[in-house]
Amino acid sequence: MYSIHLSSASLSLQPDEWKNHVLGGIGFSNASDTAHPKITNFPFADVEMPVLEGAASACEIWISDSSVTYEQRGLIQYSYDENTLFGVLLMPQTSALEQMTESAFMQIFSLLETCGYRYIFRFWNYLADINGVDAIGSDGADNDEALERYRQFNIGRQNAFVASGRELTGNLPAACALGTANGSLTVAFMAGRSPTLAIENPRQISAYQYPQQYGPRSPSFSRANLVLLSDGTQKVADTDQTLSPQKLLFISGTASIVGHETKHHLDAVAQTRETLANIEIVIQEANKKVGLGEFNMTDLLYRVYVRHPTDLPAIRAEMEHVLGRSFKAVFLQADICRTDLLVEIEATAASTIRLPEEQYA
C-alpha cells in the first residue's frame, strides 16, 4: 500500500483500472473551486479547506497492491483489502457537536469490530469553527456553560472510546483535528487486522494525559502510530535477500508544544522550528522501536496547516532551512485546536527494508 498526492483534476483523469485499487482518499479545496469533482466510486473525504500553494485542490489517495472491495454501512462509505480498511463518515449537523462526535465514533467502532479490522492506524477529523464556543450542555439544551467546540469534540470522542471498550491511554491511534470555515463533521480513518504500535514523544506529555485546563476530557490519540502491513516476507528476485514487510509511520498533527504548553506565541517561524523538532523526536522514537533507522525527516510526506495565510512564506522558508528545498508538502489554511497555535504539521512515512534472508529463517 502507498499514498500519492495529486490535484483533483489529475485524479479525475486516472484510468478505471487504477481506480479499482484505490482504498480511499482525502481532498482539500476552496468552496469556490467549481472544477473540484465529487468522488463517488470510492471513500473520499471532501474537505472545504483552501490550498495555499499550487493547484486549487489537493488530494491524498491511498492505493492498495491488491483488489479492493467497496461497501456502505449507514453514513460510512468504506473499502478494504485483505489487510486494510479505509472509511469516511460525513456526519450531518443534527445535534450538539458532543453528541454528533460520539455517534460518529460509535458507528466507526461498530463497523471495525463487525468487519474484523479493529486496530485503528489513523483518524483525520475536520469540523467547522473548531475554536468557536457553543453555549450547549451535554443534554443538548442551552445553558450558561459555554464550551469550545474542540473540547466538545474531545468529550464526544472519549465517550465513544469508553462505550466501545477501547483504551484511553497507551496504544491509541494517530490523529489530527482541524477547523474548517463550514461543513459537517468529517472523519476519515484507516484500520487493519493486526496490532499497531503507538509512539510517544518524550518532550511532550501524552495528549491523553493533558491536565484539565485544556478541557474536561483529554484528546484520545498518540503522537504517532507504527503499522506493519504484512506478516509475510517476499523473496527479492535474483538475490539472497528477502523484502521485509512494509512499515508505515503515521505522525499525528504536531505543533509547537513542549510538555503540555504552547511555545513561541505569535511567532510562526519559531513555532515551525519547534514543531519540526517534535517530529524529529517522534521519528527517532519510532526508529528505536524497529531498530533499523529507516524513517527520516527528508522522506516524509507533510501536510501543513497554516492559521494565517500571510505566515506561509515564513513557514515554508523555515521548513526549507531545516529539511532542504526538496521536501514534499501540501500547505492548507485551517484553524488549529488551540487559538495560540499558528501552524500544525502532520506527516506520513513508508518504508520497505531489505534484510538478509537468515533474519527471517
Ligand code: 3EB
Second form
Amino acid sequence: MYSIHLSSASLSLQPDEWKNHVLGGIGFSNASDTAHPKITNFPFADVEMPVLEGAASACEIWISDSSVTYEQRGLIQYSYDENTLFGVLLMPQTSALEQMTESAFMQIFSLLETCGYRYIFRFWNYLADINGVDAIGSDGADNDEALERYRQFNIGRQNAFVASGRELTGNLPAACALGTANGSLTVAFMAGRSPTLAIENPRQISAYQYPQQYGPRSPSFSRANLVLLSDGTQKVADTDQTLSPQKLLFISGTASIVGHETKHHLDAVAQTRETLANIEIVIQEANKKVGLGEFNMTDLLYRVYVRHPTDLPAIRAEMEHVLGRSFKAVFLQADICRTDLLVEIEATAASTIRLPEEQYA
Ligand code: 3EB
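So the form predicted alone is up there; where is the form predicted in complex with this ligand?
Full assembly next; the chain just shown is listed first.
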C-alpha cells in the first residue's frame, strides 16, 4: 500500500485501470475548484478547505497493491483489500453535534467489527465551525450550558468508544480534528486486521488524559500509530521469501502543546518550532519500536493546517529552517481545536511511498 498526493485535475487524468487499485482518498479544495471530483468510484472525503499554495486542490490517495472491493453501508462508503479497509462517513446535519458524532463513530465501529478490520490506524475528522460555541444537546451533559463544538465532538466520540467496548487509554488510533467553513461532519478512517502500536509523546500528557479545563471529556486519540502490514501476497516471485512487513507511521495532528498547555501564544513561528520538536520526539519513540533510523523527519509527508493565511510565509520559513528546503508539505487554511493554536502539523511515513513530482514543486 502507498499514498500519492496530487491535484484533482491530475487525479481525473489517471487511467481507469489505476483507479481500480485505489482504496480511497481525502481531498482538500477551494470552493472554486471545479476540477474537484464530486463522484468517484472509491470512498473519497471531499473537504472544503482552502489550499494555500500551488494547485486549488490537494488529494491524498491510498493505493493497494492488490485488488480492492467497494461497498456501502448506511452513510459509510468503504473499500478494502486483504489487510486494509478505508472508509468515509459523511454525516448530514441532523441533530446536535455531540449526538451526530456519537452516531458516526458507532456506525464506524460497528462496520469494522462486522468486517473484521477492527484495528484502526487513523481517523481524519473535519467538522464545521470547530471553535463555535452553541447549546449542547438536552441529554448531553448534566447542565445546559453552551459548549465549544470541539468539546461536544469529544463527548460524542468518547461515548461511542465506551458504548462499543473500546479502550479509552493506551492503544488508540491516531487522529486529527480540524474545522471547516462549510459542510457537516466528515470522518475518514483506515483500519486493519491486526493490532497496531500507539505511540505517545514524552513531552506531552496523552490527549486522553488531558485535564477537564479542555472540556468535560478528553479526546480519544494517540500521538501516532505504527502499523506493520504483512501482506501474504508480497511473496518474492519464484522463491519462498516474503517481503518484510511494510511499516507505516501515522502521526496525529500535532501542535505547540507541552504537558497539556499551549505554548507560545500569538507566535506562529515559535509554535511551529515547538510542534516540530513534538513530531521529532514522536518519531524517536516510533524508532525505538522498529529500529533506529527507520523513520526520519526529512522523509515525512506533512500536512500543515494554518489558522491565519498571513502566517504562512513565517511558518514555511521555520519549517525550512528545521527540515531543510526540500521537505514535502501541503498547506491548508483551517481552524484548529484550541483557539490559541495557530498551526497544527500532521505527517505520514510509509516505507514504500511514491511521489509524483507535480504536487511538491
Ligand atoms: C492536541 O494535541 C491538538 O481530537 O482527534 C490533535 C490531533 C488535536 C487530534 C483530535 C486533536 C485531535 O490536542 C489537537
